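In the block that follows, a single chain appears as structure tokens, in the form predicted on its own.
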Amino acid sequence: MEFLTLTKTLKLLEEKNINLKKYLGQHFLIDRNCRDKTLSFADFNEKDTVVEIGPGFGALTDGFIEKVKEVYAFEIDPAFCEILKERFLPLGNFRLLQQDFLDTPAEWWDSMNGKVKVISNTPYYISSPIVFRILELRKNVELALLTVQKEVGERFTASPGSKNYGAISVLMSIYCHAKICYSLKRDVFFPKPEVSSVAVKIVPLENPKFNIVDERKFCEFLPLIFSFRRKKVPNVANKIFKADKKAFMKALERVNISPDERAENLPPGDIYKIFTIINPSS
């Protein structure tokens, strides 16, 4: 299919009288080699069902649509939807959903025949909400390949002790294998973003590394325990959760966690132990 270079993208914008919406984080991939390299990490085949989030004009779409069984594209911009219909509906395996990916009910995902691959040149402002939603839907997802802001990608894949290690890093480690596959320079996009990007591949694990009884409570707990990441855990527990410091320190010792530890240095398993101390019924 025809790849939309910068010249062709500008011409299309002019022909269709489209003004880009900065608040939606609309950046188009205009380098074909970079596009193809990024998509290579998804390992597409003719049996795949792909869910694409925010395809825009279809720069990613036209790189894989002829290799897969079917594509479900979520796009909220009406002008982009008209272009996507013109470009891809004639192929027969393209389904356009003019709605927000984040609002799609679990029932829709359960109606899919098998697991899907999720692909997105992700709008920066919703990168984290998209990943949290993918984690919720992990039993329906074979893999996700997302281009995100470099700093965000580093948070997704961070290890204990890293400056980027936090709540999302813990969840990723428990439920998925995530890695940064490829770095994308600013000038492969139009308009040129202010930050660099990376392609992150996320593969949900068949089973989480350990069982979490109350996932909702644990997800609410994580940002709180990291809110004072450099303070010792007993001080954070006392300040945020009003835990009795002496009793909490004794509980830490029972699960082999030093009271001198800080959340930023603790592996996910120890973070969960702290959660169960603060929420004993969970």
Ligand code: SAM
The other form holds:
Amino acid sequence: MEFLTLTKTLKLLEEKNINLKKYLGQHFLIDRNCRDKTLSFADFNEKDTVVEIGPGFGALTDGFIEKVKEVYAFEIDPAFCEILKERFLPLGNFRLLQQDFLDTPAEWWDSMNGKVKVISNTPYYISSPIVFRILELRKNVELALLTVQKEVGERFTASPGSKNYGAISVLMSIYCHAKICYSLKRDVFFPKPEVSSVAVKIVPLENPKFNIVDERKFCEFLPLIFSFRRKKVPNVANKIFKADKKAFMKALERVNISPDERAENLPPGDIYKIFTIINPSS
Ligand code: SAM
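Right, and the form predicted in complex with S-adenosylmethionine of this protein, after the form predicted on its own?
Starting with the chain above, the whole complex follows.
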């Protein structure tokens, strides 16, 4: 299929009289080598059902659509939907959903026949919500290959002790194997974004590392425990969760966590232990 270089992209924008919408994170991939390299990490094959978030003109789509069984593409901007229909509907395996990806109900995912691969050069304003949604839907997802802002990708994959380690790193590590597989320079996109990007490959684990009974409560707990990431955990527990400091320190001792520890250095398993101390029924 035809790859849209910068010149062709500009021509199409003019022909179709499209004004780009910054608030929708519209930056389009205009470098074919970079596109092909990024797609190589998804290992597409003829059995794959692919969900694409925000295809835009279809820069990624036209690199894989002929290799896979079917594509479900979520594009919120009607102007691009027209172009996508013209380009890909004739192929017969392209389904366009003109809607906000984040509004897709769980029933839609359950109606898919087997697990899907999710791909996106994500609109940066919703990169994290997209990842949270994929974590919720992980039983339906074989892998997700997402291009995100470099710093965001570093948070997804950070280890304890690193400055980027936080709530999302803990969740990723419990539910997935996540890896930065490729860096993309700013000038592979038009308009050029202010930040550079990385492609992150996320593969949900068959079983999470711990069985978390109340996932919603745990997700609410994580940003709170990391809100004072450099403070000693008993002080945070007391300040935020009103835990009795002495009793909390004793409970920490029982699970072999030093009272001098700080959230930023604790592995996900210890963060989870602290959650169960604060929420004994969870
Ligand atoms: N995939 C294209 C590419 O690589 O050239 C476009 C990527 S651009 C960074 C993000 C795309 O996501 C835009 O086409 C934008 O209109 C679309 N988009 C933004 N918010 C969306 C949402 N909530 N749901 C679905 N698509 C969205």
